[in-house]
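A single chain, nothing else alongside it, follows as structure tokens in the form predicted alone.
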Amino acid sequence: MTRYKLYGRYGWGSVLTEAQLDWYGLAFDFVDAGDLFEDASARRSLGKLNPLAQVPVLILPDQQVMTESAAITFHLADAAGSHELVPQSGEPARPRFLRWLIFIVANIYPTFTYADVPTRFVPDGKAATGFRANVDDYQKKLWRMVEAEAGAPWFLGERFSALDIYIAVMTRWRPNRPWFEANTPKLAALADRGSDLPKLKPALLRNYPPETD
């Protein structure tokens, strides 16, 4: 059997790419990248392949290294040979979903690039406290652009697809659930039932177990 090593940490961004393979059936093993953060022995070691040192790392059945989240998820539709989550070439919703997706990682997802450990960027701790609130607030602004095109039930409308899934998981991040809920009630409803899809369940439980969630 075929099969896709993940390189992650549960409940880091690579719970994007696991729920993906889940999505799809697609045999894979996951390996703890370990704390990028604070380990440097880590950072050392996912460095040699991703050089950013950050996760998803998918080692491909062929041994290709992929990294990127928006690529891998791409790439996952076209190995598993489905529209499912990523629609088709002259399917009406692929524009929205094109625009939306790459909005949120090359908008939103660097945010927390930036503000996890601020003193990467910004090394006087009272300026980074500051630099961090500031990104923190782009971000919430980020956010409310996305509430304002999100359709119901799902993103798309009807059409559900991984901007579902990234919402699912994005949401249980910074600013945390109950600022979504007040604020962007719509990704928030989303969320919810994005969460309680069979197929997103056990990913979404292994990095989210319920005494964390």
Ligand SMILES: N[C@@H](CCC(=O)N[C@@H](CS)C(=O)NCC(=O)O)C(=O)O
Contents of the next structure:
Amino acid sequence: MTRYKLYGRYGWGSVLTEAQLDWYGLAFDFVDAGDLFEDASARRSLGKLNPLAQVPVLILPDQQVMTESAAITFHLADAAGSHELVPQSGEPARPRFLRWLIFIVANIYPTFTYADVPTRFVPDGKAATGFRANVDDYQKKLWRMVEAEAGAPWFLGERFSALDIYIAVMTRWRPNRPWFEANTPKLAALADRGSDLPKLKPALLRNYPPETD
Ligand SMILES: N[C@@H](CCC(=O)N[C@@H](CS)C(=O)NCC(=O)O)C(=O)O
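We have the form predicted alone; now please give the form predicted together with the ligand.
First the chain shown before, then all remaining chains and molecules of the complex.
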């Protein structure tokens, strides 16, 4: 088998991987993992591949299971033999790329894990509402830190990278586009530019059809 298999959910984090597979022209089949928040059987089923029951889950052509979008980002660059999305060792942009990619997956992404369904972590309803509000505020603080570091036309300046894909995707999530436009205009602008790239547009349209955007 030479194809990849991507377990995901349209609109969710699997689009980060889907867009990169498209970018490199790597053939893949998409498997809808179901609503992992609402559907216990979807969680059980994906849990056999990823004990966290989160997407993306990528099955490599040799059947190895990969999770963690940043790890997948590095692996796909290796597999494609390309430095287009991941600055290579020795490239001046690499330290900033490493720093901010890990910042996003280590600091911002978990705010969704904890606040998407806050009662998973704070069972009392009223306390959960307050917890969600605080985590959402913290997330905004984190995005402002990313904004302060953003270059133009891309996050790293002239150099496009997978960071721009993360920003194009994640600025469609909470706190939603109007907030990013008002509070992180550089991120909103580079997200718009990224979303228009011919190599990214089809994956973004599959995940965010215009009528639901
Ligand atoms: N660190 C993971 C985070 C993945 C993640 O949080 N995925 C979300 C969808 S955007 C998910 O599957 N959430 C379900 C859950 O947390 O139960 C990565 O970077 O791939």
